[in-house]
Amino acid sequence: MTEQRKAIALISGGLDSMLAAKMIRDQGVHVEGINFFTGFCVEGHTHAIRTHDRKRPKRNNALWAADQLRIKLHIVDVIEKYKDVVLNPRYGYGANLNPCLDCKAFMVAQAREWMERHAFDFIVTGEVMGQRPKSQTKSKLPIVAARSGTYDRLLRPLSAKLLEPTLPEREGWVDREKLGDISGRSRKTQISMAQRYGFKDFAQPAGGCCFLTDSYYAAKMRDLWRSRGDRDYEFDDIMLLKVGRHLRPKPHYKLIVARDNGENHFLRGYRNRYTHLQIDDHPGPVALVDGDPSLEELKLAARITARFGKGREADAVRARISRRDGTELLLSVVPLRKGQIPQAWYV
């Protein structure tokens, strides 16, 4: 009897990684999944927080994909390890703050370490040649294999026939003829495969899940670094950058204003760490104050917050400002009117 080989598959929750794992599992290989939590993924945070997203599926797509594949999934927290990838990418950023090539090499390297600790034989990813110009061209794919230290133990089933045979193929652990030859950015082949396998309701192809690819999020991250004079971040920072309207009336302070009741509940969880304010006599948003504004600047912050509440047309509203030291201020302020918030204040 031949020994059953074991593969660890990177499962992002997207269609490509599902298909890659399925192709290898169907060849009799024991497959388990691994997903790395960096804190920057869209799903499971904003969709769960915001009221207007209530109809969207509240699921972790990686867990959902593993369930569809009927494989075990290991979720690994790499928030601290990932910092160096974000702050010091050797191969630079994409269009925004996405360190795609460094990110892929990092993920595969983490998978290699897991593979070696658990005596697995090789790694599977859903990479497709030519799909992403920053990290998945024919010249970039070998960089990932080399920088991660996986070399020919890294198998990309969807494009395998377009690449040099890997160790699992040469050793006969998998049949190369049953692997794919997909290239380019079209997803027609993958969608056809999904239909053949019976996968339904999968994550939108090519949708991506990383906030670092989002121009608005990247602008808020850069603003955070400028305001602190330090290119660093903590987990709470990257969570708060995902939530609310961010306005900076002056360089030394910023407002984070909730957009709906879901965000109100979320921001209240930070009320002991930030000065926060809310309008007492009209429904409206919670706002956090990041920085150290003067009393006059707090009044302006209250007027801004009132602009986004139900009392925006009132002659005056009562604002309650709760400072971090536990003291409170009650102020009567006139809400800013339409057009009185300069676009330059928005981060």
The other form holds:
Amino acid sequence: MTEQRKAIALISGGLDSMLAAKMIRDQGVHVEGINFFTGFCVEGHTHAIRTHDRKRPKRNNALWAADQLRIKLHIVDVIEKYKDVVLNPRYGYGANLNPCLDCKAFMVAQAREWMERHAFDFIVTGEVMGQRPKSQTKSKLPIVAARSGTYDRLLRPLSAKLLEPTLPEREGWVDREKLGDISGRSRKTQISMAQRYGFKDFAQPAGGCCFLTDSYYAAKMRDLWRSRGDRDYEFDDIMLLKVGRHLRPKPHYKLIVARDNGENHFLRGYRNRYTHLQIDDHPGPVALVDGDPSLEELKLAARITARFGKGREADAVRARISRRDGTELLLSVVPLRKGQIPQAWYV
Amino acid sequence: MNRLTLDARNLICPLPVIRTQEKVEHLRNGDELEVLCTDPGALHDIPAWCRIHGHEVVETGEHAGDFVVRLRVRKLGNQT
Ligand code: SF4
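The structure above corresponds to the form predicted alone; please provide the structure of the form predicted in complex with its partner chain.
First the chain shown before, then all remaining chains and molecules of the complex.
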């Protein structure tokens, strides 16, 4: 009996990676999945934070995909390692802050390490030739293979027939004839394959798999770097950029104001790490302060916070300012009136 | 058999799953792990992770404002 070969498949939770894993599994290869958590992933939880998104399934797309495929999934925390990819991409950024080519090479390299540690034979990705204008052209795919050090142990089943035969194909571990010849941006073939395989309700991220492709998110990230004079970030920073309205009245501090109860709850989880504000005598948002405002500036922050609450038209409201060290300050402030928040404050 | 607790409170998904996975890696067949979390997504994600890895979910629920998932480790031979 021939030895059963083992492949590790990158599972993003999107359709292409599911199809790629399925095609290889159907050829009798033992497939397990791997997924990387960078902190920027667009996931069920980010939707779940907001109250109006509560009806969406609060699931992790990659886990859900693995469950459908009946394969094991290993989720790996790469938050720290990924920083260098975001901050110093060798091949630059896409439309926003997405370093897609470096990101792919990084993830495949991580998968290679896993493959070597666990004595697996090759790596599978759902990349499709020509699907992404910058990172998946025919000339770019070899860069991922070379930069990740995987060379011909990297198989892209959806486009394999359009690419040079890889080791698994040459060795007969998989039958090249049964692999795909998909290229370009049309999703038609993938959708019909999904129907054939009975995949339902799969995630189809429009812009990409992460927040770095989002122009609003990228603007907030750039603002953070500018204000700190340092291109760096902590995990809390990148989580908070996903939530609330961000207003920066002065370069040295900004305010993150919750937009609904779900976000209030989420921001309260940060109350030991940030000064936060709330209006005591009217329902309204929680606001976190990032930076180091003076007392006068904190008063302005309280007036801004009041503007987004139910007491916005009151003559005065009672604001509670809670500092990180547990001390509190109670102030009576006049909410900013309509038109008093300059557009330029919004990040 | 060992009984252990993992505090995954104030972590948002998929971090509770990642921490569970890291913990289970060092446990033995039959051990029980109780995971405490605050992200309701963990109530779906941890059982899904258990299902695909063959571990047994003994109980899920809410306790004193936290979500709790209790699982029993199932390991056969040389597993990844
Ligand atoms: S969209 Fe984000 S996660 Fe996807 S390849 Fe680009 S940078 Fe990486």
